[in-house]
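Next up is one chain by itself, shown in structure tokens, the form predicted on its own.
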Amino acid sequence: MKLFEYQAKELFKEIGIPVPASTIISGVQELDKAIAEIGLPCVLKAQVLQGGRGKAGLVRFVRTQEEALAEGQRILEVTGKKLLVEAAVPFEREMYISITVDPFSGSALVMACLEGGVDIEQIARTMPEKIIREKVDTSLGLMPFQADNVMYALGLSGTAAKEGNKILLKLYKLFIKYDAELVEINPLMILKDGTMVAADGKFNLDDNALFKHPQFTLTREHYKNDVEFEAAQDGIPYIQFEGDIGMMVAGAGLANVVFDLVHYYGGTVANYLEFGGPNYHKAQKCMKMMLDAKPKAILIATFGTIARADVMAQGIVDAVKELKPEIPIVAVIRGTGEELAQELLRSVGLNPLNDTEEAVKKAIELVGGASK
């Protein structure tokens, strides 16, 4: 689960990491009061779960009431989300700092760079040597000497090194306390006197640990559309794309293969829904979600072992009878009970296939052929 910036900063304040004065609003009618509270100049920030907000025009520095009103109204109309009104901070340098999980060692991984800001991804690609890395044994925790190592490797000294050390240690405490997958401050602003202020924040929680943190709940605001939100509430992994073919696939590995095959043969994917694991009894609900997204065809691909092919096929049959889809459905149902599964699919007019590549090609043909 990703937290919004204002939520991340609430956690920063909770543990003593300095953040700019700010207030959150839901509509332009609240902007005058917010500016009176925060003052001018200030920064208006769309509360959306996406990177590159600055380049997308969703973060604006404003100097006057008129400018604030015009930009605030524009951002709110574009996003339909909350808006963070935040005090502007005069700074000398920008720094990047984060803690995540190293996938190879299982350790926590601290990353820091004195080239913070909107182009940190470009720096990671072109000048990776500028990013300082420090692995942390989570059974021991982040040691003060390790935090010092990071600051000195960055070239900081004096007050800035001491402040960076304290902020990094506090950030690690949050990382552990809230079972985070990622905590990030970008930029961490270094002021003229060497003190620091977290001007932005990312905080990703492990979904499997959310039961331990009931103060955080997934809401409609966390999703791009109603279908994604509905799927999340039912525990069904779902991703929306912009193509033609809806993919109901059992298993992430098979889904990756099918996705690649669709693109390899010139097709495009409209959406993907995980039809395997605990969801193979939810065929009707899954198909309704697929239809609500309005793809041109649905491609169902499964390989049932524990999740039986015949059970999945019966769910598909029931869904077809109930929902009466008007778009073509291509199905390749393999695995335990596949003979019965194929009989069931034929009973509602579906022609089950035995080869996944053949099914992909058929789906592409049905939506009008390969894209140019």
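Everything quoted here is computed from the prediction, not taken from an experiment. Positions refer to the first chain, counted from 1. Throughout, rigid core stands for the largest set of C-alpha atoms superposing within 1.5 Å between the two forms. What changes on going to the form predicted together with the partner chain:
If you fit the rigid core between these two forms, you'll see the Cα of residue 242 move by 2 angstroms or more.
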Second form
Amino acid sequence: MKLFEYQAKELFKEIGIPVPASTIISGVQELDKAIAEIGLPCVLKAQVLQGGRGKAGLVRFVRTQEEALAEGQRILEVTGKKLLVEAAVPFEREMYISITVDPFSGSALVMACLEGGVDIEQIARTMPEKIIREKVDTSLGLMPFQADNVMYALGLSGTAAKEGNKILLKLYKLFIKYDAELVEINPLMILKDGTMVAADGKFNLDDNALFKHPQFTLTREHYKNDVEFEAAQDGIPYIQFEGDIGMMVAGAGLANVVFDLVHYYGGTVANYLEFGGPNYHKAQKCMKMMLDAKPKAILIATFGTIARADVMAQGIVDAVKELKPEIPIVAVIRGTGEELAQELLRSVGLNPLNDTEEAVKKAIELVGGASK
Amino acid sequence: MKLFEYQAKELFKEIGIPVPASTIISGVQELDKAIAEIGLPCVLKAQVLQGGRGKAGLVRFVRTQEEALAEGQRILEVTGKKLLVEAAVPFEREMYISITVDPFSGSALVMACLEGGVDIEQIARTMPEKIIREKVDTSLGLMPFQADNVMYALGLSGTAAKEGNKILLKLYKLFIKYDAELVEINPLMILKDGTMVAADGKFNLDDNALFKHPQFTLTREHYKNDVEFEAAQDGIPYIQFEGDIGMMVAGAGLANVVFDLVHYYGGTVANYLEFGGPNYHKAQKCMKMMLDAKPKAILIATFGTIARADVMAQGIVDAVKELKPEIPIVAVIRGTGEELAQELLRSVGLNPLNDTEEAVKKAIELVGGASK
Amino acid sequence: MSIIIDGKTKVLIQGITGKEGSFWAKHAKEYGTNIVAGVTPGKEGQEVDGIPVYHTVRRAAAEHKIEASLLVVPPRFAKGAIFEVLDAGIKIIVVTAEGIPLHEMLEVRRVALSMNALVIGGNSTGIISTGKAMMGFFPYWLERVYKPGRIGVMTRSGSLTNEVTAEIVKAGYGSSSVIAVGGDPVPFTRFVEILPLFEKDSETDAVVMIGEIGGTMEEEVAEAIEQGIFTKPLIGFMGGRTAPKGQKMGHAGAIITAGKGTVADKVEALTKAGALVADRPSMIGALLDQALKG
Amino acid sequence: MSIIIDGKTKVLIQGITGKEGSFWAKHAKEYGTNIVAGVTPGKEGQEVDGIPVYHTVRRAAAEHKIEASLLVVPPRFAKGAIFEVLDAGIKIIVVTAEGIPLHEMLEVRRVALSMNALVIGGNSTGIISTGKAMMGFFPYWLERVYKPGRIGVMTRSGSLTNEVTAEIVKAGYGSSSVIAVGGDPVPFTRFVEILPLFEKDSETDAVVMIGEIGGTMEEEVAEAIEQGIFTKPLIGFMGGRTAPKGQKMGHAGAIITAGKGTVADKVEALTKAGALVADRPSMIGALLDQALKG
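What would the structure be for the form predicted together with the partner chain, rather than the form predicted on its own?
Okay, now the whole complex, with that chain kicking things off.
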């Protein structure tokens, strides 16, 4: 689960990492009050989760009340999400710092770079030597000497090295306390006197550890639309696209491949629904969601072991009986209980296939052929 | 630093380890109210730190108000410390459980035994196989399976095994949270239904980690007398005995040996003061304490490196000049700066010796010879 | 021969009295697996399909020689159960739990590495030495999917595994061993650590690797081939070629590591190392022919 | 030859710019110790007595080959400083800090063991290869205390060491190496781990062990003698024979472990193993004569 910038900054504040003064607003009518509080110039920042906000015009430095109102209104309208009004802080340079995991060694991994404010993946590709890495044995924790190693390797010294050390140790505490997949400050602004301020913040929580942190819940703001949000409430991975074929696949690995195959054979995906694992009992509900979304055709694929084919087929059959859909349905249901499953599907007039690629090609044919 | 039983039980309560209902009182006038609250029969327990309270008559099971008053008054008078009035809990059997350290492997060490309520050192000598041991890697923490290992190895099952597991995990949390040297429940009473109640508690904190736990401070109640308490306030190890020779030694190892030598040659020790390490600058203050205690003779021994002989000698000389003692002083001051030290001592009429055993023998001679 | 386990390997099942545990214990036994004991705290004295149950692994290990353990326990108890097996000196562990907290995965991976133990998973469907023994969840009763043969399979996915092994059988081959390393972002055992086992297995002629977008496991395999650590033919097949960037599709493991982890990267690395890459499942048979029949 | 260090060993000093650090750096250098660098974060570029100072051990190790490190840092920073040296791959560490929290000691002991590193201390006065080099605090300028010779000394006490080495010299001997394992309850290195070094040191004829009430280190030495791990003459001397039970006298190490740790126990174990035990310091010379001159 990704936190919004303003949520990340609340956690930074909690642990004592300096952040600029800011206030969060939901509508343009709150902007005057926010600016009175924060002062001008200030920065308006859309609270959306995708990267590249700057390039997309969703972060704006504004000098006057008028500019603030115009830009604030525009950003609020474009995103439909909250807006962070934040004090502008004069800085000398910017730095990148993050903590994530190193799957190979089983460590936490600190990454830091003095090229802050830019895309770290870009730097990783072009100037990997500029990124300082320090692995952390999580059973021992990040030790102050390791923070020193990072700061002095970056070339910092004096107050900046000491401040960086303290902030990194605090960031690590947050990483552990909240079971994070990733915590990132980019940019971490270094001021003239060597002190630092976190100008942005990314905070990805581990969904598998969310039960330990019930204060964080996914809200409507985390999703593009109501359908995705509602599916998530039921624990069903669902993504809306713009294409033709509704994809309902059991198992993440197979779903990815079917998605690839649809594109390979020139089709487009209308939506993506994954009903494997514990969701295989929810086939009926999933099928209804697919039908409600009204794609041009529905493609169902499974090859499960624990996710029993017959149970899934029954759910599909029930939904079909109830909603009597008119769009074509292509099903390739195999795995445990496949004979019974295929019988069931035939009972409502569906003609189950045996081969995934055949099924993909058939579905594309049914929606009017390859778009290439 | 050792906690009193009632303090240990407060920590048990805090973490959810069941303890009997109890109230702590300071004088016999509070006893009526305490008994009204706790009920009869109940147990009166002297809050002293030494072991063997039962045998010493400092723990009493009382059935009536009269018995309670008589025993309560007696115990309060004998100890001069607080008294714990505790509900009597009917139990089926008793168990011993503790967590301490295993210096060899660098682990925490859980010890448990179904012979509760008795002296564990005794069992360790006579029936070591009855003690179940489980080492804990503190960087990973005590895991539930290890608690299971202990409980099932003891022969517990059903509710008792589950309760024991929970209590042990909680006890470990306390061990870690408070940087304990030792936490011990003896006896841990097992009730008829398999639930458990901690009937006693030992909790030794690590003095070197006390700075992390400022809520715990040594109080007058931890000491036998005012002098030991006041010395401790200054960080000076001081123990009062009943013998003749006042011992003032720099360095713990040497102090132990001088103590042995005094006894070896038939002398007795009046008091023991250790002024090595960071205390060597406090020689003047230490010397004054020794003189105030009025032993028959004072024996000063040092062989220091960082604890400079000349600095210590100067402190002694200053104290002698100020207080002009009439009791004999034997000094064997060697180590860094010894020439200057010996000169200084001679300047106030002391005749420094060069050999520790000579000095011990001399001191014994001065107080009237060996007592053997 | 097959890798990791065979019909003689003495296997323990943790969580054996649960619904899934007892179901798969029965199947594993039926398949020929030598299940010697089970563990569920508090249930010592019971039996599951004739298999004796113990309170703890230590107690089970005191009564039976145990060489491997299959964990069928919920994700929140997985870490503890793994450490319990490691503590008992057992070095082969298969972890099926899906949803183990990430920080716990790190801890397990690190400790397992330091103890030189082979912990497979989490979120693994298991391992099967086809025709001999299995620890995990495999529909071995589908003969067109689990036919014994000389192709090693290692996979990050459960659902895709059946899809691919069926293609292998369709092409006239069968599997020697199938190892599901699982779909988690910090798999306890990585592809590159399975590879040497297939390399020295005289009953494996080639390996099919079922990969996925995200992480660097496939790139590590490419490196191992380049370094000559693995010399048999390897056919890679990876899902997520067209997955939209930034969108979490598929397994939790599909998080792209800075500057690495796209399927294009993986294909490039593997191809450069001389491995064959299947664009679609249906290509796997032809590539096997190409590799093995020349 | 001498154990652990000699005049060539390349030594680092952590905390070199402090009062004690700089004082003993100068003395160690004067004594012949090969001090190559010092570390104090934030002070890179400075020099102490001609020794270059670095921000971190890693930076010092990048510029100099370093084989051993002497820590002169306060107890609260000791753990971090030890891990910093270990992390830089340095395997000989002497820790002088007195008052390291017990739970941190456990952690250091455990990790040092797993890394096969020799961490000596805490609360150690150091180690000295008499006449050659030293890492620690020794009044080497007192010739009647630190005379080179062929007797190895290992000790839990600082103050008592000078007392005993003076007796050794008085008896006409001298010391080969003196190793202060320190007075802490969880010494990072135990007597029994020093013993094999003295065993194979051709310049050591016998060992004097200065022990103390509490713990089991002396009993472990007795066991090592019985097992033939140590075969040279050993003279034990232990303080605390008459220490009142339950009273904390002397070092923190003097906590009696359940059923073990009294001086009487230690004397019995050592005597049984064939070691000689001195009741008083003045007996040590005679016992050395007895052991070496027969």
